[in-house]
Structure formats: structure tokens, C-alpha cells
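Given as C-alpha cells, the chain that follows is alone and in the form predicted on its own.
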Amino acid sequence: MAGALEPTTTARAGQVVRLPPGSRDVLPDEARELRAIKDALRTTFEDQGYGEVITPTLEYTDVLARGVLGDALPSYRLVDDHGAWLELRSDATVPLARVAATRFHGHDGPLRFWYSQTVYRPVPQLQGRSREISQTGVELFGVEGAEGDREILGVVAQSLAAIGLTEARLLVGDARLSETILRGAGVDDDTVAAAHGALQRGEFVAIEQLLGEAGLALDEVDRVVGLLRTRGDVSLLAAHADELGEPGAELRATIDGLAPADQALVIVDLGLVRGLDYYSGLVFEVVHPALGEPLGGGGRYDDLVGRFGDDRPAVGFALAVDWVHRAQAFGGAA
């Protein structure tokens, strides 16, 4: 595996050629290894009938804004020579939703796309994060519910096998579970929204405070927060069926229908939410014991495509290629 990142290089004695924070050069050894990851994923996706789509690096800001269902991701913006605002893509799913709705207007049947593109996001200083994120993933349009969810989870499992990450696991939940749990406790809309934001940030103490301020008794606060922190196998969904309602039943049916080898990768997370508000059902993250952050993730976003034209159910996922590479380097790849 290639060595550690070197963000700067010495040109002459006493002179340093700087790169912007969050940027780096990729040198030949690492470039070959990153290319091998992308090639293995490309082969996996195309073997499953997915075709490559390449979207523009720059899009009109007002077009991308149609896909914003909550808070927009941080992005880089500039003005073109006609005075129109342009935006460097900060997410790959929204542009592909635009493609599905507009370029395939009137198309019957599923659409299966794969992509390997860079997304660009400003990062806070001193966090050591990259502002250029190489993502490779797939989007499935036009297949509803459990059938589409199982297909995507199966593709994820095959992808992990193809890149040798046998220790990786899938944290699987549903974007509706946390709201179902919170509303079942009787809290109001504002508390649900605030708790959802805190859950995205992993701030469970803040959730306890919010629930206490909403008038819940201490034992009820403990019960609700305990549910939101619960992880385990699929039996959790049956054990808490009353609290999880229809979303829990749908997630259980999805997981029960997976191939045994794929199901073995699943860890159910009742409080899992992701940082993008367009998710409407299944959500999941790919985790590896060698790293403290997910390698990628995805989920279902049935309410997004119709904002650009033809309405279609949709589900997909992406892996961050640099994080996959680090998992191979630090955790080993089979």
C-alpha cells in the first residue's frame, strides 16, 4: 500500500509550495492502488447490469437547489460569464436524480446507473478532511420498496467482496425509525426535528435534554434514548415491533429476504440517520473496524427524483475510494 499523505513539498531551501487545506497530490503507487479499487467496483457494477453515467462537475445552483429537502450541503459556488450562479457538485445522487427525471423522460422500467466521480465540499479548518472526495457508487431508479433495497444491499456486499474488505459490515436502519420512536413517546414536531439533528451528530446527551424539556419522565427518556442507541441483529426488529411500527416491519422483511451471506454482514441500528435529508426509507453505512468513520453508505430517496421531472422511486449507495484504500492499508484486504 502507498505511504502516508504529504500535503506539501519543499521546492528550495526555505521555500514551501503550498496546497490548499484539504487537497493533496496522488503519486504513482497510490494512484495505481486507487485505480485498482475503482476497476474492481466498475466490474462488479457492470456485471449487475449497471451502466456508467458521468454528470458535469459544474451545474446551475438553482437546478441543484430543487433537490434540497432540508439543509443543503456546504458547496463551492461561482458566477459564470452571464451572471448565473454555478456550483461544484457536492453530492453525486442529486445530479443523477436529475438525469433520471429529465434525460429518461417517459422511460418505462428500471434505470441502473453507476458512477465514479469527485465531489467537492468545503471543510472546517483543522479537521484534516478532504475537500475533494472520490466516490464510486450506483443508483437504482424505478424499483420500489424491499425489492430495490435488497438489490442495492446485495450489490454492496458483492462490492466489499470484490475489494477484499471481508471485515466490513453494514449498519442498517430506516430514516423513519427515529421519528416513529420519538412520536411514540408523544413529543411535538419541534422536538422531533431538534432530536433528529442531534441524532445525526451523535449527541445523545442533547437528546436527553430535549426529551426532558419536552416533559418526558426520566425513565421514559432513558427508554427512548436506549432504543435510539440500540444495535444488534435482525431479531431487534421483532423484539421492538410495537415501538417501530410499519417502518420496522418493512425493514425486517427487507433483511429477511437477503441472501444468507449478505444478511451475515448486517447490523441493525435503530437510531441510524444520515446527514442528507432526502432519505425516505432504508438507510445504511459501510463500516470497518480499522477506521473510525464509515467507508460510505446510502439508502432510499423516493421523494427526490420527482423534483426534477418524472417521479421515480430510487435507492443507491456510494463508497469513498480514499477511505476504502485506508481500510485496505490499515485493516488488511483479503
The other form holds:
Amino acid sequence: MAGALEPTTTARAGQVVRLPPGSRDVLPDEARELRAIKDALRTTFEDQGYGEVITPTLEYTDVLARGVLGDALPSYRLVDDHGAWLELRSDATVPLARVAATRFHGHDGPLRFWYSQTVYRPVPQLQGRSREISQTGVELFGVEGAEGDREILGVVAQSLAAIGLTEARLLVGDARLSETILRGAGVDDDTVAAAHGALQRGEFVAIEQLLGEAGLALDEVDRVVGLLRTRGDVSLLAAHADELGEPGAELRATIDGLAPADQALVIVDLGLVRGLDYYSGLVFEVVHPALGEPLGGGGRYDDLVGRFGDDRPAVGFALAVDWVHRAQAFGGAA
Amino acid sequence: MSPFSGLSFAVPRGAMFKDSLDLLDALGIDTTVVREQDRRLYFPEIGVITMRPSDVPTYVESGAAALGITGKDVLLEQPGRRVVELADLKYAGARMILATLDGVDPTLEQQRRIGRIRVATKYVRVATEYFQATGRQAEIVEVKGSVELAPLTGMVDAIVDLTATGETLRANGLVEREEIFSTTARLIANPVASAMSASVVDDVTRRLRELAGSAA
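Alright, leaving the form predicted on its own aside, put up the form predicted in complex with the partner chain.
Whole complex next, starting from this chain.
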């Protein structure tokens, strides 16, 4: 019967039934659309030879902490009946790295996994952020450098096509580039670290001040900050080859090797840094003109799997399904 | 199509309003309509939206505005906002200060006897972090309106507030005891807009920096 599942908006008078801020129910119409997004992504991933992995929602805090290379993400914790700390998964990549290292120890590889899991993150109040984020993505273990990076960027491009986000673009950089640029300017380690922190927070005025205080001349400060602010097509990697060193050359090789249609999605961003500290090479974000923040992203994290006892290069990405859904609604997708 | 190639620019009302509009005029955007229609907030015909300064990061973070101008004090009070800070525009200079009633500093006696002072402020985060950073215990009392009233009534020992000329402090018998930081107007942008419309954002940034540099 048409309209049978349409929600009403009036609660029973005098009765308040609360949900935690940042949490919500998904009703049939939206659930159907979210399911279609996940199905399209699953088909894309499985066609490329990726197999699904499901990890526990709760894991031991000390085990997940092995995957934390810098500041830990905020997360929800509880104590189990033996007094051990448990944590609700706040990131999908660390558990997958654990699976690759422990369940496939010594396997020749490569390992191709996909997942569709909810991650749980504490949220600031009243800023419209979600406590539960539905992430769908892939991890590729055991394929080094440009070859693995190209495969993942190709899967991202196919995923965007499968979910109809033709206006989406890939903002692509390398986690080592900002440090290469800053060290190339000849500033000391403390300044490099402080400037990197400011870059993560998007504070370019602070970077200018830091470099000035480190003794760089005004035009040199402008050159360095200008580089960190450089976005454009792949040709800028050649134009700045001297300043970008090995990471720049590797990124250029990766992008040059992409199929032309995939290359057209790429915007190179020399100052791109992501919030997570485990990235060791390629980093990227999926952006869409209808959304104020990235709808997904990923990168290379060669040092993470080894922390669980089995060294393997790794690269992957995830899309936030709710953001994909929003972009589809705004962006004239099929 | 707006002068910002379809991007919208968040302009702060209040103390920064006129200087910000002058700056947009210098960019070649005719802001007459904004100046003439004081109660209107939304001017899509010239790509301008107007709001109180503390709301600018909210609109820019969401992408509702691609670019915006707000004070560094606002950015420091809202550190989790995902925006990029592109330029110091050098106007709207002011200082965040700790002030008390004139005469003997009442916080000294309070620190000695109780080990904790009461401080009223609109800048809860800035004040909390300042007292933590300086190793003092303080009870922060949030007020929404004129913070100068709080020590006069005996509710608190001190205030943390922004001051430009110091006139309001003097008129209420208060004196500055410590400077926490100084602030000026800043150009901010949404990170996605900044990447997808890089040439427009970079052009606006470059021209505003030049204007700020020449005015300084």
C-alpha cells in the first residue's frame, strides 16, 4: 500500500524518547538508497577480486593501540567482565591490518579485502557530525609503490562511476611531500614538526609565522607556503620536480600510469595531509562540489601491518556511505 | 554568476563589517546593496552572505560559504572547525586580555587564600586553556552579554575579553592585567571549495593579501 511506511512527525504528547546526539534512525526509503550504494560498491569491489572481511565491533584497546602511530582517534571504551578495556572500532583500516598480519601470516599475497562496517566516534555537540559512520572500502596488502597505488586509485574511479558521482574528484598528494618541501627550505626539525601540525589544521598564516621566525626571508616564506598551497593537474609535479624529491617523482609515476579517464579525476595537492598518522606515501581525498567535506579518502600505510607482526605494504580507501548519499541527492546523480 | 564565480563569501557583521565591505569594494565587488539594506542578510546577486563573526566558521566549514572573513579570536575559540586559514588581513586589530577591577589586583588575594579564581567570559575555550597553560585553577563562568558587568557585581574576580581601545574597560572601572593574544581579521576557506575552485580561491587570496599588505 502506497505511503504505508511514511513516518509521522508528531510524538505522543508529554513523552520524550531521546537518542544520543549524532545518532539517528534510518527509515525504509533512505535505507533502500543506502543499500543500493553499498550494493554498487560491493559489486565493483568483488569484480576486481576483493573479498569481504567482517571484523568484531569490539576489540581490545591495547591491540588496536598497536596500530596508532600518532595521536589516537577519540573512541568509546568499556570494561569487560574480566576488567579488560574494550574499544568500539573507530577506524576500519587498523582491524583489517590486524587481520592481514595475523590470519594470513606468511601468506604470499597480495591480499585484497573489502568491508562495509560502521565506525564509532565521539562527536562535538551541535556541529552536525555523526557518532556512527558507515564506511565501505577496500584494503590492498602486498603490492608496493606505484603499482598498488594505481590499482587503488583505479578502484576509486570505478566506484565513483558505479555510484553515479560524475562530479567527484580525487585530491591526491603524498604524506611525505610537506616534509620534503619544508626540509628543502632548510628549516630545523622543530619548525618542520610545528609547521606540519599547522598544515594539518589548515593554518597557513601560522606556517608563515613559523618559517619567518626560523629565519627564512620573506620571498622564501612565500615560495614554501605557495608550494604547500599548490593544487592543479599532474604537470605541476614535473614543474616542481626539484623541490619535491623522491615522493614527487613517485606520485608523478603513479598518476602518469593511470588510465586517461581516471587521470582526469585527479587534482594534485602538494600540501594534502590527512588526519591519521599511519599514512606513509600516497594520500587522497574524494571531494564533491555539493559537500563541504570529503566523502572519503585513503592512502598508503606501509608501516602499519608490521606492527601486528607481519610486514606488508598496504594501501586502501573508504567512502562514507551517508556522504555519498548526500552527494547523490545534491549532485544530479542517476 | 557572482563575482566569485558562483562561490559565496561570508562577511562578518559588527565591528568588522565596514572594513570588510571596503575590502570587497577594492576587489571590484559593488557592495552598495549590502550597505543600503541593513536588515537583509543574503545577497546572492553579489555572492555575499552576512552574519555575526562567530558564525562565519560554521557556514564556511559546512560549505554554505566557500570563503569568509572572521577574527583570529573566533578561530581560536572554535579550534575543531575544518576550515583553512589563508591570510592575515591585518585590520580589526584587538587583544584578548584578562582584566579586573582597578586598584589592588583581587585575583592575587583570591589565588593566595582559595587557590582558585572566578572568571567571566564569552570565550570559554580560550579562557580555560589560558588558565591551564599558565598553571592556575579558575572557574569559568560563561556570559552572553556585556562581560564587564560580572566583576562589578562581585560575581567574579576577573574577566577574559576582547578589547580594541580599552574604552569600555575604563568606563566600567576595569584595568587590563594580562594580555593573552592579539587578533586581526583572517581570510578563511572551505577545504573542498579551496581544492575544487583553486584558481578563484587563490586569486581572491592573493588580491586580499596585497590589499592588506598595502594598508598596513
